[in-house]
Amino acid sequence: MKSLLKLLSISALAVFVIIACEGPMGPAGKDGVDGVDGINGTDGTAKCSACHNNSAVISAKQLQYDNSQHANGEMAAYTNGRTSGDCQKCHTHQGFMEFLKGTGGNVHQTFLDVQQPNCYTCHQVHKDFAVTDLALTTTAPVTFMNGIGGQYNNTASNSSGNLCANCHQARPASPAIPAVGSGNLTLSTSQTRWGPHYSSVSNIMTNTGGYHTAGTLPYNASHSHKNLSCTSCHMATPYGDKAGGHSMALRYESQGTEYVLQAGCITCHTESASAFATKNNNSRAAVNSMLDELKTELIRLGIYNSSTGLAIPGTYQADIAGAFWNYKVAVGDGDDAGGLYAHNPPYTKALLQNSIDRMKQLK
């Protein structure tokens, strides 16, 4: 044991001597050559500022949208989960996105956190984080759902109206709209809502979509509105956040008075504002008068339920069913749908007046 302790003591002493004998640190060597600077990274907010900047453009559009029917409708929640029809396609953002996938999409499902149509429905937002995000989700021609009139393909304003036409068109009729002057049409108790639904604008713009019974007024009268895009009027220079722009509204109230936004109209209508308003009101009154007259005839012939505004189940001559259809097509373009019958007045009036004349011939 003593020998072991002696050996350890000698080893420790040797280590101490080695440390104690270490000399002072020598002078520092010459600095090496600096390396090449790296490339600065991209500013993380550079792309964002292409849209999100102090111009307040995005804020203005958001405020306008917040006052739109697209934002304030309640149909997204109501239609969510439907397993038939095209409800979700037009009334929910998710449904429209599924529709754009084509056959690979599943429109008829219950969507989580279902949304009203919004910015992302129409624009390719945050795809590449640049101004190209404002590109529309689709501008392809639209084949009409009800099979009448073929396609809607409006090339004005970069075909922006084609996007709108995907939803703002007459829905398919079940049973199908009868051929003019053909046999009878039967409506069951589950088919009282037979008609084109609430928006028939794109059909009317193209002089199609109605039941063309013979009459004194032509169905192919030329009307300049058919060459305009929907955005020409509905997204014209806005009145604050109440009309135009992304509100897409044409009627608005200011200081207790209702007005019609004329910003998109005056590019073609050069008369004074008051003269144009009178012209517009007179046309609207004429169509409303025709609607009242046709409704009276449809009630008399037993197809129109005056309490509900729906069809009464039964079997009807093709011309009677067609007149009822025309009534609904016109309503879908007018006051009941928030419009002014201004999309194509000659065609709307032809549908109504020719139907009125034909109904008066029937007993």
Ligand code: HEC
The other form holds:
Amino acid sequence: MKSLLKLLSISALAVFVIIACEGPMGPAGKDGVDGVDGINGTDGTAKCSACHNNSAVISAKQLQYDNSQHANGEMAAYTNGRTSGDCQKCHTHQGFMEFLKGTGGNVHQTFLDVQQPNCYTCHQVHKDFAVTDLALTTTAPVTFMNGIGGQYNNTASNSSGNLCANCHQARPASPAIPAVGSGNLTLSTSQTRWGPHYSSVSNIMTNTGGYHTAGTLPYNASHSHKNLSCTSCHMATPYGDKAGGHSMALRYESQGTEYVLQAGCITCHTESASAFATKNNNSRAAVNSMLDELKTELIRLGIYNSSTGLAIPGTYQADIAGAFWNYKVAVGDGDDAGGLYAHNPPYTKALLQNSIDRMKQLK
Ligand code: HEC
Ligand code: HEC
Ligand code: HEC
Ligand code: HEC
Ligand code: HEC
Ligand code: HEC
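Can you now output the form predicted together with ligand HEC? The one shown was the form predicted alone.
Let's see the whole complex now, leading with the same chain.
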């Protein structure tokens, strides 16, 4: 059987050899016509270089941002993992993304690799790789969360200030702020941080957010700063990476001297630089002295703890609680004694002066 198979394959080979035996090759045919050139392809990186190029489009913003409180604040780590209080919405990039999903989002998480607010929090980076990528993540109007009501919807500068208002607004009061002139507020030992939180700027800008006790100064005075977008002052033409632009800072120090970036101010404030500096200093001094005066009253009435700056647990009539609230709103307008309280000075001053006058009537 084996030798039969061998014999068959040998004869098959012989057939192939016979077929492979050919005659001499004929002459070569004529060359064909050249083909038409195809369309040039686009460089793989052409889209990228709309932003990533030799100009400072990205790098200048990175340097400015690196110098901002957004980059340097440490609260992303501290607030991560909180199960109440919405901390991560404002203090972390991931929390803000969850918040933007609406009811489907879960702000209260312990995020892995948690980040502070950064480029991706405010811009739609690398979504479609077109220049429209840099569109802001939201510009929708913001309904305030503090329980007093009101809305921030500033359409100046493409509504870009609406983005800021999501985070730079007062937090809800817990327990709720009493209605003007009615009832009491009781604070337990775990509620000594009662107040609007550190950032009530957007509320102030819209003449809302305070406790409007009756008084001589109006709460609805119109003021030119009120209609400006946050970005027109905070993101004005930058001074290097120290102020303006993506540092979003206004007060800075250079060669040992303190300055306020004036790029966003001088379109309106055409007075001399020194006259403008005096105006800033006087305005700051006026608010600081009102804050001192109100603090003295609040200490006298037993609600303000002078060593911690927090509330003292107890039960207070509405106007005293409201005056304490107003004090905290005004402090958040400037943040520290060097702050300028520049957002809506007539409103801030009305909150303080009317509260001082009311407290002085109380025993
Ligand atoms: C519309 C502008 C824009 C375009 C177009 C663009 N980028 Fe970016 N890119 C950015 C911004 C903004 C950042 C964030 C910078 C930062 O994090 O500091 C970034 C960051 C990056 C980074 C750093 C790593 C990271 O993800 O943070 C890389 C790598 C990158 N881009 C690659 C590309 C490539 C490749 C393309 C083209 C396919 C491209 N980019 C197109 C704006 C752009
Ligand atoms: C996702 C929330 C969020 C958004 C959006 C946001 N901020 Fe902030 N911003 C913060 C937080 C949180 C801080 C404080 C960081 C810290 O101290 O840990 C801050 C700090 C600041 C500061 C510095 C405050 C200080 O004490 O020095 C300025 C100024 C500021 N933001 C302006 C803006 C402007 C202008 C916009 C809009 C273009 C904006 N922010 C948008 C969350 C936000
Ligand atoms: C509505 C947005 C928002 C929410 C919610 C929020 N914060 Fe803040 N918080 C801010 C902003 C904005 C600042 C910075 C204000 C400024 O400097 O003018 C700030 C400042 C702070 C600071 C002072 C930081 C510093 O650098 O001095 C602490 C501490 C803080 N927040 C803790 C918390 C905690 C804890 C929670 C949750 C219980 C929380 N925050 C919820 C927006 C928010
Ligand atoms: C807190 C929010 C916020 C953060 C963080 C942020 N941006 Fe912006 N950015 C803005 C706003 C607001 C504008 C102005 C948009 C407008 O007014 O139309 C802007 C504008 C820009 C522009 C266009 C400016 C121009 O020349 O027209 C670029 C580029 C840019 N940002 C890049 C970045 C990069 C890179 C980062 C991170 C290093 C970053 N941004 C972080 C809010 C932010
Ligand atoms: C849209 C125009 C406009 C811009 C921009 C503007 N201001 Fe004003 N500001 C006014 C007007 C109008 C008044 C009220 C008249 C006055 O005191 O000059 C005022 C008042 C003030 C006051 C005095 C408040 C008081 O009641 O004592 C200060 C301080 C001030 N501005 C600071 C600034 C700073 C700082 C900037 C820039 C970061 C700025 N302004 C940007 C229009 C503007
Ligand atoms: C008229 C110009 C102007 C406008 C408009 C404006 N700001 Fe300010 N803002 C200032 C000035 C001036 C300061 C004081 C800077 C300082 O003292 O460091 C300030 C301070 C702040 C601070 C606190 C900085 C600190 O020292 O703690 C925050 C946060 C802030 N602004 C956010 C905003 C937001 C959010 C908006 C829009 C809702 C806004 N600002 C609109 C001028 C402005």
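Residue numbers count along the first chain shown, from 1. The term rigid core refers to the most C-alpha atoms you can superpose between the two forms while keeping them within 1.5 Å. Bear in mind the structure is a predicted one, so any value in this text is a computation, not a measurement.
For residue 35, the CA shift between these two forms after superposing the rigid core equals 5.3 Å.
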